[in-house]
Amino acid sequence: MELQSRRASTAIVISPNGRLDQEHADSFKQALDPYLIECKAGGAPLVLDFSAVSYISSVGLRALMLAARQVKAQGGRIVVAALTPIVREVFEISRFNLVFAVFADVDAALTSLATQA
């Protein structure tokens, strides 16, 4: 899975596309790893823009959990924005909305990160 990235304000916005399931979770994690390494105390926070993610499975959730743990251990910040309705439902059922700060859109995430900096 390829990720699009862009710098926005003081954060880095990462935009995966497609399904985050058994077939794509490993490639998602590998593509995300370089950004996770840099997401530490004093570094740029990450915003995961899920507006183009059509589905997430338990394997995809596991990849996100590992990312959240790594970033937390490094003192960084990672948030999720623009969940599609199906992905939002999976987040709520699995209670991942308690693991990640979830924002309605990327702009709201960036605003929140900027005010907390």
The other form holds:
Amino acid sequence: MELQSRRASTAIVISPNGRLDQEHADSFKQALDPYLIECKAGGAPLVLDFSAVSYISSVGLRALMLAARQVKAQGGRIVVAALTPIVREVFEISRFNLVFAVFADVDAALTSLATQA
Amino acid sequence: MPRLLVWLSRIWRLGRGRPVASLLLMGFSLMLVAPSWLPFEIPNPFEPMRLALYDRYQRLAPRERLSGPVTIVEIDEASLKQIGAWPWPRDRLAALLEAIGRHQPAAIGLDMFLPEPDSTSPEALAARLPAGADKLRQDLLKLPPQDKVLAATLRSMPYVVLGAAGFEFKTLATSEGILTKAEFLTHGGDLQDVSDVVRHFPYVLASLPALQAAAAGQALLSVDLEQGIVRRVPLLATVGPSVIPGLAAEMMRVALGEKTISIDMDFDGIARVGIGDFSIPTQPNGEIWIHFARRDEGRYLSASAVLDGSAPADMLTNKLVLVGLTGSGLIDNRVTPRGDYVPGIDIQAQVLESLFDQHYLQRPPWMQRLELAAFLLGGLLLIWAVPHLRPRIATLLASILFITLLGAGLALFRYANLLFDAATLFGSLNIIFGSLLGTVFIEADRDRRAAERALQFERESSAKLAGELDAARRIQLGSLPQASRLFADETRFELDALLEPARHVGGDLYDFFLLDEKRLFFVIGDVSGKGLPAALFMAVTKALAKSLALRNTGSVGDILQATDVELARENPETLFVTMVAGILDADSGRLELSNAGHDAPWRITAAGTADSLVTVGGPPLCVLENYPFESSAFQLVPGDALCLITDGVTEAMNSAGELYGSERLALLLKAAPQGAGAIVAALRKDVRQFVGETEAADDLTVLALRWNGPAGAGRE
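Here we have the form predicted on its own; I need the corresponding form predicted together with the partner chain.
Starting with the chain above, the whole complex follows.
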């Protein structure tokens, strides 16, 4: 999976797309890894822009969980933003909003990160 | 013997067949070059093919006739009828020669032999007369001997060439020498060098010495046959000790009024034979290849027509006239490479004609080196390329090579009159190609067998794996409790559950058991991922949850929290599991639920409503460390039912890519019949209908529980 990424004022915004399911979760995680390594204390936080993610399965959730663990261990921050309705439902059912801070859109996420930084 | 064959086949396959092919290449190269240090000559196994191809060329590209310098005066059936049977009295032959001579031909060649005295001559008759016929004998003896008459004729016509035949063995009529009329002038060697290279006959069938002395020329008529066909004739040969020209060369000499024939020698042997202004390239052994023209009946003239004066003068004047026999039973007919069946004399006419037109078929000494170069080039190309290529492509390459060779041979013959031995190259390269291709086929066969063995092995091991997976499936499904057995006598509630793994084994789980006399514990869960890893984690989770539930006296949230801690402790693959667990007080209808990131349970009332139960809880187990799971409490009324599912239900997909979804589920549950078993059956049927033929992507698990009331009051 190719990840679009851009440097925003206070964070790096990463935009995966498509389905994060059994088939694509591994390549998503691999593509994400380089960013995760850089996301540590004092570094730029990561914003996962999920506006183009149409579906996420438990395997996709596991990839996110691993990402969250790694970043947390490094003292960095990672948040998700702009969930589509189906993905939002999965996040609510699985309570992954307890794992990640979830924002309505990327701007809201950036604003929040800026004030906390 | 089989062991020897196996051994040979192993050698053949060595290095993808290249070593054997290279040996063949060397062997054929030696055959082509025939170096002088080789103690023996390697026979060319493709000789018949070579001749056949040569004949094919002759048919495809016959010689074009430029001038018609030759006339054949044939002693045919009509002549025999007029003069009498052969041999004719010599005075009749003299008369024929004189009749021809009246038209002043350029030369006359006799394609016949006159080795014995004329038996019809007067002195021969006189010798046979009985005693007493003295008068007649004396009268006869007054007449001139007929051989003398012929000799006189020959002397008067200084342009007649007599024929002789070479013999390998001695007969009554043969002699060991011949009177040669031509003189020879050699360059680059002497006459002995010439004798060393040309065709040699130890004996000769020649004319009477008196006739030899009288004639202007003496020539050899013999030709050698190759597989029954005349393809080349000697311009020079030796009989006994003397060098003698062939008929065509001698007639050219006589016609041109030359005394000498010059012979140019070079390293390989004879290079050229010169007669007057003509310089004829020959093979090193003094032979020339005949390029045959189409058969021409127009050059034949009957001897009877010459004798009775009716022959057209332009057929004889300044012509090279061959006199020979064509009447049946008198001569051997010959087959030409073009397939024509002609009298031997016609072949002499063809040779004369091509010499006169200066049209020579040549095979210069450098042609052998060209052939060797072409052979090595083609052979190395095959040895390099064929083992790399698939048989079909290799055959195509070889075909292109062979067609090029044969085409080049024909083109050289047709446009340059050069003889290129494409057939031998074709044959040799074909054997090399066959040897290589055979190896390729054997290798392909071995590869195919190896592939078959590998496939068989794969099938066996996958069958074995499938067998093991089937066993795992039986163990997994067997570890799930059966409500009908467990709660056979239960009246306060009824329960039913279903788990259908998408593969052999799955990552979903359900469980239920009584904690004490009235408290029923139930759980449904879904491990992230699929297959064997998920199935193992499912088994661990289920066992852990049960043991913790039985030991723990706290709420259902406490049980989840304890399970979470224990599971996360040993979880190398960082899998997680979503789960809903509940405890139903079967006497009071009090329900306690806790949800770890799982789909919400549904409550179905007897009145036909279906709602998902919003509960507190937390993320899936093994996601956050030591999460404090809490419980939500509900009060059921008798007849209320719960339905717990995994996302295998809501995310079941049909062939159009649509999901089953919670709305469809809500509609079904509202309309579902009462009773736990009925709910499970209806849901399963509906999902199956929705999915159709599409393969299930995820495990499908349903657990339904209906509370009938403290003493089965709600039960009908």
